[in-house]
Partner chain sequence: MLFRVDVAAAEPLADQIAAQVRGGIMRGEVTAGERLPAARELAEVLDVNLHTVLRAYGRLRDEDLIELRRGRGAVVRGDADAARLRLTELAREFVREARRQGLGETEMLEIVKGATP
Amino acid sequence: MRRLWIAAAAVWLPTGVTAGSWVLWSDRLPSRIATHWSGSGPADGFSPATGFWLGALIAGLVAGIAAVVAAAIDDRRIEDPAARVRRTATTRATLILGGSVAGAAAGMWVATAHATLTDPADPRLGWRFGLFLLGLAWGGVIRLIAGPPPRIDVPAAPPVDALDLGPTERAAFSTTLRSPLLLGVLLAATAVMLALAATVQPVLWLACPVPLIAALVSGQVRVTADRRGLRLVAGFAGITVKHIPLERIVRAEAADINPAAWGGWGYRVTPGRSALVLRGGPGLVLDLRDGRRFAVTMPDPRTPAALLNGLRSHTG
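Could you show the structure of that chain by itself, in the form predicted on its own?
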């Protein structure tokens, strides 16, 4: 889509600002510049100007390359309309993230360099922190350029028949789910927060573990369905993040999961339902006795749905 290519090109604009500002300022910048402030007071941390600039430039380059690759992949022909919509949604998310990363890196560099140039003896960040926030908001601009996500009407999946199990038969289903995109987003968020904590806002050190923990929990998940019900275990951390006993399940079905309808990506809780959404597309949906619903995205949801329905029919 033409708009996605324009959005991918726009991701590079902050990196151009980073490169151009170096051309204009490098001969006037000292070898070390202020890169850390405790609140609105004087700087209390300094870093080599060249190294700090290179870090911001590399962050922008990585974001820009990821945006171009995502747009190129989206440009490939695909016949299945539902699969194309899901792929475009992933492309838009990559472009928006890339815009925020590139913008934040450029804003952080420009703010620190300009503060040093204004008063090398006593550089103050002050209003320049807004440049970082403005750069972070560049992802919103990319979202507007990319346009609204495409939508299609996905026909409802046929009901899943219960697996026919004999009185003494036992069966189990297990699969490992991975989400490289979600894992990459969370690790990128961790890196940005670490950079901010080290340079601008030390209070962010307290929040840095949050996206890292989320990456460990949702980056890889083992899903098991058997006579005990449905269990989700975080693969990296080995922590059970969800267990639904078989007696709580009324019916299991397969459905097409739209992340926006379930609250977004990751583990989401909304009124009346919750879900682990690692991708858009097919997913296992459980109707529970308390009226709530639970969903988890996976490539082949009909197999565990049939198994759980069969096990439920045996227990009454």
Contents of the next structure:
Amino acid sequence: MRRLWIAAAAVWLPTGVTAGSWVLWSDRLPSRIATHWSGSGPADGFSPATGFWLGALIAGLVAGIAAVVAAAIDDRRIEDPAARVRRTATTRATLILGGSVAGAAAGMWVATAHATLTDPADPRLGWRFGLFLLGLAWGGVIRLIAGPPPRIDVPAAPPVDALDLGPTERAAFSTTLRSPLLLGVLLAATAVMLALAATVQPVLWLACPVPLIAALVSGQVRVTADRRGLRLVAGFAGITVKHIPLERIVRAEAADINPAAWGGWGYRVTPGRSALVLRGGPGLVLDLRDGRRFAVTMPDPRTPAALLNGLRSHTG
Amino acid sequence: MLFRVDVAAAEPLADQIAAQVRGGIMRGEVTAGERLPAARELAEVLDVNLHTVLRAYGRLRDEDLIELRRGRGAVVRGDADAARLRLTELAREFVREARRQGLGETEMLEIVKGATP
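Can I have the other form now, the form predicted in complex with its partner chain, not the form predicted on its own?
All chains and molecules follow, beginning with the one already shown.
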């Protein structure tokens, strides 16, 4: 993608400033320069000018090389659209981080060197700290240059199992998932921790809320699928734990969920996918436009899958 | 359970929603103690008037299928009887067809008595 190459080139700009400023300033700089200040007072730390400059230059070079490598990898062909979208997300993150690192390194160097050049006897940082922040913000500029993250296109033809909704029809799905086993285990864990905290290990008081909160969130979950998308609401607390807007969904399907393949029981997040697994067995699986997948186990996932596909093809 | 209504259908929307809940209970998609979607939320996602949903829920309460409690919303009653509900549904269908054929109440009762061995 061309914009990513332009962004990768832009990551080099602050490093160019670092290199260029050395050519202009090196013969006027003392061998040791002020490199540390506390608040607005005089400098309280000094370093060799060459070493400090080299450090900033190397940080910029590393960031710049990482950016070019990331852009080059992104240029290689890949068939699976989901994998391509995920890869470009990684490339964007590398470019933005690279821009911030290169910018901050250059900002730090220019700020300190300029402070010494202005008043070698008593260098003050003052407003020049803003140069460091400006450099850090270079990542934001890179983000703008790189453009919005790519999204998977929604196929023009609705999937075969889409619910066929007439123009005057409205539909919504709602179900409550209960997991007495998971709830029991988590409450038992809370009880054991409370008992231990009260008797032998008072530090555990701090950890007691963890299984309790997990129990409140996953013990009873309300799942709704409608024109707003998919929503998971923790039943006891009434908190929305997950909301996937309809326009983020490529397609929905019913699949068999093997907890081992999705990272275990409970709310699981693994690279490229996340899931609420309350039991093994049937589940609703969504393919999202950012290349990720989301799954939630439920007794009859075919109904919400067909509904979401149907709603999707209406708004598509 | 799936709520599916047709705004262009002759049957009033509240009746359609109530029928969906009855069907859900009959098929076991909603079970005793389970909470139905909040009326406000259901009205929003189906894009119908809040009072339409409240009317449907009110009717289900009058049929002793759900309980309506302030703060807790609509909850399926523990004694909501799927088998009896099925009979009620059949009776409704019978009455509807009988009315369409122009029969009165006495004639309908006669047919029911005649069907009893």
